[in-house]
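The chain that follows stands alone, in the form predicted on its own, written as structure tokens.
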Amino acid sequence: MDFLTTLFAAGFYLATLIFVVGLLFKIIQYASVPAPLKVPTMPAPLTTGGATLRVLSEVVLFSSLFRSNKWIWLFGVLFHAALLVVLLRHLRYFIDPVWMWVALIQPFGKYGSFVMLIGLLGLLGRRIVVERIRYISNPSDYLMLVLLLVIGGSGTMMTFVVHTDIVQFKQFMLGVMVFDFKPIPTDPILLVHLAAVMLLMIIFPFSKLLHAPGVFFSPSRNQVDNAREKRHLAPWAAKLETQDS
């Protein structure tokens, strides 16, 4: 087994471990943090079903962002929708035989990379051009966007400019999944693409990209407006009340 194969196989194991453990830790942390106050953003739903639909509208349609800024909403939707299709297209490297629906979306994922790049460039331009956004932006905000641009750009180049041996790459990925290592293609663009993906996986649990799972735990979105009908007590406050009584 050559050095590059060993390096990238080990890198994928490490990146996957950090990504999964870090993400699970943050989700458990989000779920266990008490929300002692009723703080739903008004107008808020009056039922649990309504609150569920509200969260889903944020996840799928970015409804509050649409009301806030149409341009940012447009670039955000372009990026996230195209990213989903591109990720689903990449399933072909991890399954054999390839499922029919994965084969059917290949052309959409192929050209969806351009849509993803347009969305990313729009979001990056917003941070650079809009003064109030530039003022509150940290270096990590630019890093996330640049890293995603490197991933999207290198992937698009491999599809339309500098082709790589996808058969050999699929053998490598399938081998990594079962600890049966196969040689990895040594194309520089592919190696840059994979290195950027691994880096993104490693920093994901420690970055603002955690808004992906975090939106499900946002009290301003998932709480029901029933403050007048039902007294809301955090678990720790309920224990104190029981002790006092």
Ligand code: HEM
Given for the second form:
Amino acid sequence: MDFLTTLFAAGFYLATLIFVVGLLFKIIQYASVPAPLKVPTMPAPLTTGGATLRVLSEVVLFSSLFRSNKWIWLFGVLFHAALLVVLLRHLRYFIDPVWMWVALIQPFGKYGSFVMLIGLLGLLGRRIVVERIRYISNPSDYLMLVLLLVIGGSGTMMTFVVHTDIVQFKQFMLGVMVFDFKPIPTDPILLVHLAAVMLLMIIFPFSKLLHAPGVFFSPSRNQVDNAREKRHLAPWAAKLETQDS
Amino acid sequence: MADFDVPDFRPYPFVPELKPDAMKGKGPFIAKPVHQEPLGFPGELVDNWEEKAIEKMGDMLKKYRSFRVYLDTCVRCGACTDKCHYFIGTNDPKNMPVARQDLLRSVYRRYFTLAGKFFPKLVGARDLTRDVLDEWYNYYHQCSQCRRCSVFCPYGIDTADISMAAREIMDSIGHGQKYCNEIIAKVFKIGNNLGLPERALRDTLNGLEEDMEDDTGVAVKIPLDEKGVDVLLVTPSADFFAEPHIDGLMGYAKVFHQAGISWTVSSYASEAANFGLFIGSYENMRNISQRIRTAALELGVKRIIFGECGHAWRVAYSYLNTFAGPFDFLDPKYPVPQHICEFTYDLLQKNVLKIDKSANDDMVLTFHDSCNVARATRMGNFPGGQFVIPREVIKAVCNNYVDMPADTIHDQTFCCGGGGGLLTDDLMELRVKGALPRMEALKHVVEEHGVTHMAAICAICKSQFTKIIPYYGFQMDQIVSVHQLVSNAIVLDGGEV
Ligand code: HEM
Ligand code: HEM
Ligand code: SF4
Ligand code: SF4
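Switch from the form predicted on its own to the form predicted in complex with protoporphyrin IX containing FE (HEM) and print that structure.
First the chain shown before, then all remaining chains and molecules of the complex.
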């Protein structure tokens, strides 16, 4: 096995491990900390079904963001929707034979890359140009966008400018999944793409990318408005009651 | 009139500019040991406060999911940056909701996240120093906990929640705010925020009864500590003495009288306001709430109704069941607790009250949605009832009603500028500046639609507005209670027309 193959195979295992364990840890942490008070931002749904829809509308449509700022919403939706399609298109490197629907969305994913880049550039532009957003930005906020631009940019380059050997790459990828190592193509641009993706996976559980799981746990959005009908008591708060009596 | 500039009304549209440190060092008075100790907090800043503060933060991260999730989740997208009335009025960038959160988040990152431990500069993490504490104190007391930013955040991050947590941390190391803590101590000692003892309360209520009888010729009562009645009314103590609150209280009394429903005020639980909310203290909020349960049990009532008060209704609607429930000893036909507007609205629907709308014909009304009622509670049995029901009550007793612009009402309402424990003279500049967006909206309907009065259902809103409205060229008496309008229009049986 050549050096690069070893390096990238090992990198994938490490990045996947950190990503999965880190994310699981955070999700379990969010789920296990109680929300002792009823704090939905009103008006809120009166049923669990309604609250589920509310969270889904935040996830799918970014509905609160739409009310607050049309530009951020536009660039945000362009970026995230394109990201989703691009990632789905990526499934073809990991499965064989490729599922029907993954084959069907290939062209969308291909051109989705441009949409994704436009969204990212729009967000970066706002961060630099709008004084208020510049004020609240930390270096990591710019770097996150730059990292995604590097990933998106290198990917788009491969798709449209300097092609890499996709057949050989797929063999490498499928091999990594079953611990049967095949040589990786050595085009620098592919290696940049993959290295940046690994970095993204590693920082995911330690960064603001936690907004992806976090949005599902936000009490102001996922709680049902039924405080008068149903008594809401956290375990640690129930202990206060037994102390009284 | 003031030693600061009252902000100009803004031309539209506008892009807010930043004036860094415009409100630096303008925080409220710090609590003394006499204010701190009755609440179970250290009297003054403890020696190892840095350590204690971090310890407290760690403790809260385990108790409050909101705290943990909100601190992690913000992507600094900037959607909330222009939504806070204090930022709009002061232009201090640290009054932008996300910047306000970041004062605490930076410390969270430093002590509780790997990124902040190893790369503090990169992710904006910082050590907890005296400067940071001063910044916390200053800017977490420039947030009225109105939740407007939460409405607009894609993850619902609620800066109000973070402010409460920050105040709880500061209290726990002996660095509390005088105004809130002094008031809470009074509730524990006497029963209400004003420190009005039972004798004085009885005299006041007798005085009001006389006024109503002189006015209407009907003996409308405001019973105190009467056992075996149907309803316990819990109302903010400002209703007993401040204008225009008092007129609202007389309105409730007339509604009860006319509906023939027996009721009482309690001297033990003579306060609806629960300042425990403002300092984020579960224990204090709970202790204050428990007084209401005790009073209801002692008086043997069947229902609990709350008077016009914004954050009181939040604690009542959203938390009373948690803090002082279950209320299985009350009449299950009615929600516990009920809002006085829900009560009056039901009676109006059933045509139990006789109304002469023309009594309010000298006014053109608009309605200020109080922030905590709008964004933290409900009225009635459908979402948004908190917007509909007070307006329906107003429209049922007034002929002339106009809403303020849509982006300043309902769940987008702007805070009066004095909520969240900031209704104190040592924060006058902040209060005046924070009222700017509401004053702009009012000015708009005054000029376009000839509005003469603004009605409110919150003791703090009413006190704040009557105080600051002259700075913007209006008159104090342009602020009215919703039940003051009911009081004007209700026709009492046996009364003079
Ligand atoms: C459940 C899935 C997700 C939801 C609901 C979601 C939602 C959002 C929203 C509402 C914003 C704020 C608006 C904006 O700036 O675009 C945002 C920002 C962002 N999201 Fe996501 N997101 C999700 C998953 C992801 C994933 C998987 C990534 C990364 C690969 C990501 C990367 C980002 C970045 C970098 C920003 C900040 C953009 C900026 O700097 O302005 N998101 N996300
Ligand atoms: C294990 C993870 C990944 C692998 C193995 C991978 C691999 C590849 C390869 C081989 C291409 C070239 C496609 C071609 O030449 O037709 C590509 C393209 C691309 N990649 Fe990735 N990538 C990964 C993750 C990501 C992620 C997380 C993003 C986005 C944040 C991304 C964004 C793109 C884009 C925008 C393109 C160009 C459009 C397209 O062909 O779909 N990739 N990727
Ligand atoms: S809107 Fe929410 S996520 Fe965006 S900057 Fe404000 S607090 Fe952070
Ligand atoms: S809760 Fe209200 S006062 Fe506090 S930051 Fe948000 S908008 Fe401003």
